[in-house]
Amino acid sequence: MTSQRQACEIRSDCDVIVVGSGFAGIYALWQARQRGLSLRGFERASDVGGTWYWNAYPGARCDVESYNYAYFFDESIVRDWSWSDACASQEEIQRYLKFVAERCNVLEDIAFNTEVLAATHSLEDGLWSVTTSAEETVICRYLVLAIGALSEPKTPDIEGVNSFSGDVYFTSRWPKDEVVDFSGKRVGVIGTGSSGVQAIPEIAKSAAELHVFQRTANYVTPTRSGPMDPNLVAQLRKNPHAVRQAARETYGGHTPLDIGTERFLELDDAGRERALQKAWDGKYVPLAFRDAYLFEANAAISEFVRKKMLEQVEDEWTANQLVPWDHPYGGKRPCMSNAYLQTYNLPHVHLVSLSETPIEQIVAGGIKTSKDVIPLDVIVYATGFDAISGPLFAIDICGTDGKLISEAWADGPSNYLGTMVHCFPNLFLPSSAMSPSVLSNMATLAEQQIDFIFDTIDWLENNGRPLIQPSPESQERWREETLHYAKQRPGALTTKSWYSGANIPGKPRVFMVYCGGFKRYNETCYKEIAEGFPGYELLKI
């Protein structure tokens, strides 16, 4: 053993250092202790879900199937955990990864409350020094900060925003203490990208008055929420290892209960509008075709949801408002709701679209437009995230070469695989930018890149301990990749969204989101493993 590996361990706390209890960073936990690793866990919350913990307003549920949407690394999991909803709530969401946790036993390795406020690498010893608020500061060689994509609030830019004499809530910071109560209430929503979408509904149904505040339109269609199909549920039950391998086989990391059986070019018109009727019945119509993501049938699947849309709004002009009719869709994340455009039918409910009637300031009474002051006893910000680089700035990351990460990604996220950046080595950032992240179930991407990530790990512990990091070239040929593929997505470059930071005033425009698909993205990763890590730089210390 070398005199450098000697002061490495004598001068460690730990192993590994987990930040975040979310999907990643639960699993992460469990696959430090399975491996035989110390570790220490930390958590700003006072409980597990991250998301799901934070986002828990009226109406939360998530998108995408409980089918899917779940680990399947354990099948005792698997076996005894039961969904009550094809589209889970936020509620038993939370409490199913605290069901998760309790299985793992890694609740004791958690200290909740606390936040991990800087890092900084010692490239002479090959050590993180993790700083919390606790004021503690805590040493490891290897730092996962399973912190997720949207963790970090985006703060209002609206002039006056501390003026409001009444009740302000955040979506993304729902106060977790106390029943929200909208009775009787004039309220202001500010927001309709998917929290907005989904919490509008629950609003209306107590609030006296609502007037919702839409900066842009978004593409709303029917969720899939219901009663779980107990044949598909034996199904994942019966080898829930296949599940899993054959999730990292497909797209978008989940399989698709329904998808087109015909080719968009193959159909004629009547045919094209039959298929896509049948998707929509069958609520699948993002996949009405098996091409699906060819720019042709995109075309055509937008305008057809354009049409369901103005149909389910009495109001022509705000039905018209209601449609996005700037972007293709997919360009901006889609919205999914069986009652969110019909809310506006009701006579209490007043769409404001501000491209017409822009908000001029926040006044004590309400809201201040071009047009007029709108008197409101609570406002509603439903105005998203400083998405999947903002949750890494937030904390002060401190590289080999003295810059903060914040200042390496000045021009936008730059990394290897989406979760290494040169010059930060052993820093592994599930999750983050230039992965398949919000663009794939991000359950599966959570066990995929953990297994990633803690195999990598083995094998520097099997290979002397070297640090790693990925090489410049790596960087910029990865950036290249994702840049092609999200060339050949429907609007991802064309439309302003947060998944190129267009929502953050004087942030880089970089789509952050690898468009590739997971098989090719997890073939990526372990061809790195397979061949001795080409595409990186191993440090002795």
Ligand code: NA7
The other form holds:
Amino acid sequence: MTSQRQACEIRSDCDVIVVGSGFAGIYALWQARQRGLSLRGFERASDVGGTWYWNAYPGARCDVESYNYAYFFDESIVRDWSWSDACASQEEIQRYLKFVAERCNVLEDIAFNTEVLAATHSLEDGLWSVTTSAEETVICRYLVLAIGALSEPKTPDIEGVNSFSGDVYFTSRWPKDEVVDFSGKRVGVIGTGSSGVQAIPEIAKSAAELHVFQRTANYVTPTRSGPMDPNLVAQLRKNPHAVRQAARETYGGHTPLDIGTERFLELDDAGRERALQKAWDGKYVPLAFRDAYLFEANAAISEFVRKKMLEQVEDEWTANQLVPWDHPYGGKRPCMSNAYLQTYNLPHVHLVSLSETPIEQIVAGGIKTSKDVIPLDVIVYATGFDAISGPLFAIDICGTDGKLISEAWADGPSNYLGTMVHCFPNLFLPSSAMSPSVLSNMATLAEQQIDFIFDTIDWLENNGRPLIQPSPESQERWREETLHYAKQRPGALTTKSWYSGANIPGKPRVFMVYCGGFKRYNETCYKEIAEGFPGYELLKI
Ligand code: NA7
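Complement to the form predicted on its own: the form predicted together with the ligand:
And the full complex, kicking off with our chain again.
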């Protein structure tokens, strides 16, 4: 082992490569440094931020509270950063991530404007060879792809997308060097997910005419955006490590500010209505009941939110189109806004319901539906992402059996504990499939997964540096467990959503998020370390 290890030391350019500089990437670089590992970072953008770098569209804001959506690993960061809003804007979160990267002294480790194109593992020396757009090949022992779950924009699957003669923007790639001015313009927005719901009210403020092309309606509830509560901030700052630990003990990786105190099953109809109204007023309607996870409780919440949505839109046809009748609350990613629904009460804002009049094609002068051509000067695509597996497939990642990860996952993602894949040893995938992922607090998840990954790396370094990969049996067990919990989540397996790849034509329909809860997930990860990785194969080279 000693001579093999020396061979590794001679050949590898660094111990760890971290790709991406969002929440997970910045923390991974810091962790690598703390553990005395040599490192390189690559980032395709010109600055840190990941999701919060690219999605700079008007109105972009986090709908998880700033109290929760932040790092807690460093007390001074918690104490020295003050959020200006309880749900921070894109600009503020990106500034925060820059602040953390500077504090952690990791900026100098990152090669910006550099995309990782390919990564190949060799069993001969146990190393990853990573090729970048700067035509550099870097060799490392551990590869951490902190590339995010929603970073690969979906290519619009609409005929004639290149025919449009006006201006085109994507919410997921909003220009950094241009102030987009909609004044006096006829604007079309395609897509009504979280991005569309946030951008539409802002665009409506200046556009002359705004046409929103909606394929599927989404639930929209009020946001908590507003001033931070100084008492809550003081409480967080008292003991950030305790806050961090407590978040890992919850189901979703965050401490909810409010939750219903009563159980749906113990209330009569009037009691349920009272609890729902109280939760609506307190802006925690998804958690109106202690047992809100039950199918019956979810049905009541869905019905209540539909009723509230109908009340906010004046035109009856528009209101009915904007309400999601086809899926239960949470089946798709619900949206939050205090302005979205009211925007349709403005005389220059028009809803085009694609279930009634589908888009036939984009033409030079606008969008042609089955009814007519809508003339436009600007089209904004808020059409989402090739979620979770898409970012990985964009890199040619080749495993020990010569297969690309896109081939290994041709029938859908397969991994263990959401972070490692058989035949891809020493490759670590934070924020990927089959982790609590997008159904948890991604900031808590980033810290937890990076801790787990670097605790694993520590173990390997101290135990003769074997290669590590999950066994096929563990992957199968994890697939079954993921499916087991998905079945318990209302709408998970019955709704067409990007959680299960349904937004991308031809993508296998596999529910890609682990719904067993953050606590169980964290405990399962750390049980592996405590027991010497029984669910993995340790390969000597
Ligand atoms: P989403 O949530 O995937 O929303 C994309 C929207 O675009 C959604 O309404 C789609 O309708 C619509 N879409 C996609 N393709 C088309 C075509 N071809 N024609 C018409 N409409 C289309 O992405 P977002 O960026 O809004 O949000 C992503 C996540 O970011 C969000 O969940 C938060 O976690 C933050 P569909 O519903 O597929 O019928």
